[in-house]
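Take a look at this single chain in structure tokens; it is the form predicted on its own.
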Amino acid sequence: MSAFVGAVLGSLVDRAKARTNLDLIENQVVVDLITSQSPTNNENRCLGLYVLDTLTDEVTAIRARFTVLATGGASKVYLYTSNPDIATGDGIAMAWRAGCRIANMEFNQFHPTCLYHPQAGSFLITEAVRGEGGHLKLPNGERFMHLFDERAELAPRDIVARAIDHEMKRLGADYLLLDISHREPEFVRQHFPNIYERCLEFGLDITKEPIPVVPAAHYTCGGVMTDLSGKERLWLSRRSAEPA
């Protein structure tokens, strides 16, 4: 996680903590929602969820007259992402079970350049590195990225992405480098002081060796289908209709 990220929900959980009309239970992991269907309408309706509780092991129902699931995307499911542990796609798989109707979970972005550490987590390195004249290399080195777009390093994370992941599958790499090591060390430590703490602290000296990087996951693109208000019907009569 980010340290922008970190920043953030730090300060929403501060204010909802303040807040004396709401009760945070913490603890808790959802594990389904709970649904009926209506007998006068035949319209599905959302009327709480189970969740289980990691310090009993047990699971109890909340009811609620509304629920709104914001749980993130399902980069997680990927070897390299940047989201944290629980980005798993629980929430998107709970509305699709519950007859909710889900869209384009076949895109995802992936940011071209994530530390490759075993102990570094998801860091991402800023593609910055690139803007300020980062070279991406292959293990022997040469540089590459001129062979798939002009721009070279400054094309479009997409392109940047592609581009790696094809190279790290046709030489059986781990990983490849994005060196920024010619550059004046000075200039590298004042321009991107917390890439330049964060691999010291696995050993990485980056005004003096490049840096071991991989495509990471970065945003799942798809998910629950919702009007401009966020709110999205059941679709139970359209989902038994299915074959099996």
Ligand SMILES: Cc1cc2nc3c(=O)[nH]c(=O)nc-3n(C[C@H](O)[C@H](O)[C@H](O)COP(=O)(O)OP(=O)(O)OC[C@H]3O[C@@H](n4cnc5c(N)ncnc54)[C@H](O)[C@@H]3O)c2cc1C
Second form
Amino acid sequence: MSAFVGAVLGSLVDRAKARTNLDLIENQVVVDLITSQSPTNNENRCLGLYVLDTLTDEVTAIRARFTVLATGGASKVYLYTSNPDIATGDGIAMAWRAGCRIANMEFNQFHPTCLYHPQAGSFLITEAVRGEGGHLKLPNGERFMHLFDERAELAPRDIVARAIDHEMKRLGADYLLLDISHREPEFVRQHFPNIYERCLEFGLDITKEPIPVVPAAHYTCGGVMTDLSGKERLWLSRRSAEPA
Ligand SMILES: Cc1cc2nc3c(=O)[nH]c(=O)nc-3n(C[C@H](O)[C@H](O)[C@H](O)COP(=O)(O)OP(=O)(O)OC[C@H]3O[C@@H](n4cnc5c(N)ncnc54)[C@H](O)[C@@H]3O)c2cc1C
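How about the form predicted in complex with this ligand, since we already have the form predicted on its own?
Everything in the complex follows now, all chains and molecules, and the chain you saw is the first one.
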């Protein structure tokens, strides 16, 4: 997590904890929504949810007049992702099971360059590395981006990610290379101190050698269909498109 994101989250959590009209319940994973839908019941409402307490392994029910899903994206379904482990699409799946409509799940944004290393987890190599002259290379050291777009490494994110994916599949390669080692070592260390330090932890000196990279699922564009207020009805039958 970047220092900036950490600061935003820290401040938000502190403000939320300071409020007396807000109960924060921690270490709880929502398992499913509770709905009133049954074969004999012709209405369908969300009545609350089941949560798993990760400390006691107990599942309890929480009743709610209104339920807001804010469970993020689903990029963890991909082998490589920039997202944290919680991006499992739980909320989207439970909304679907409850009878909500889901749309545009085929649209995912991929970040072109995530560090490829078994111990690295999800560590992004910023696109600024390409902006500062970094070259994308095949395992044999050849550049290839000019074959895909006249802007080469400076083409937009989707084009670069697709090109890397294409070449990896064509060659059966586990990863490709992002090389900034032709720039002055001091320049590289000054401009990319975090990447330099992090890669060094894995025995990789980016001032001397290329960085192994893979495209990684970054942003889930689809999700639960809602109106402009973020509301969605629970549909009894998605095929009949009749709202409950
Ligand atoms: C590496 C990276 C860099 C990014 N950089 C930027 C940027 O520069 N600018 C920008 O605008 N956006 C950026 N984004 C995107 C931004 O982070 C997301 O769009 C945003 O966080 C989405 O907010 P959200 O509240 O929908 O979901 P999230 O922030 O993912 O929050 C979802 C929450 O739901 C919780 N949750 C999930 N499932 C369950 C469950 N079953 N039970 C209980 N809780 C659950 C999770 O623990 C999490 O706390 C970046 C994302 C990544 C991964």
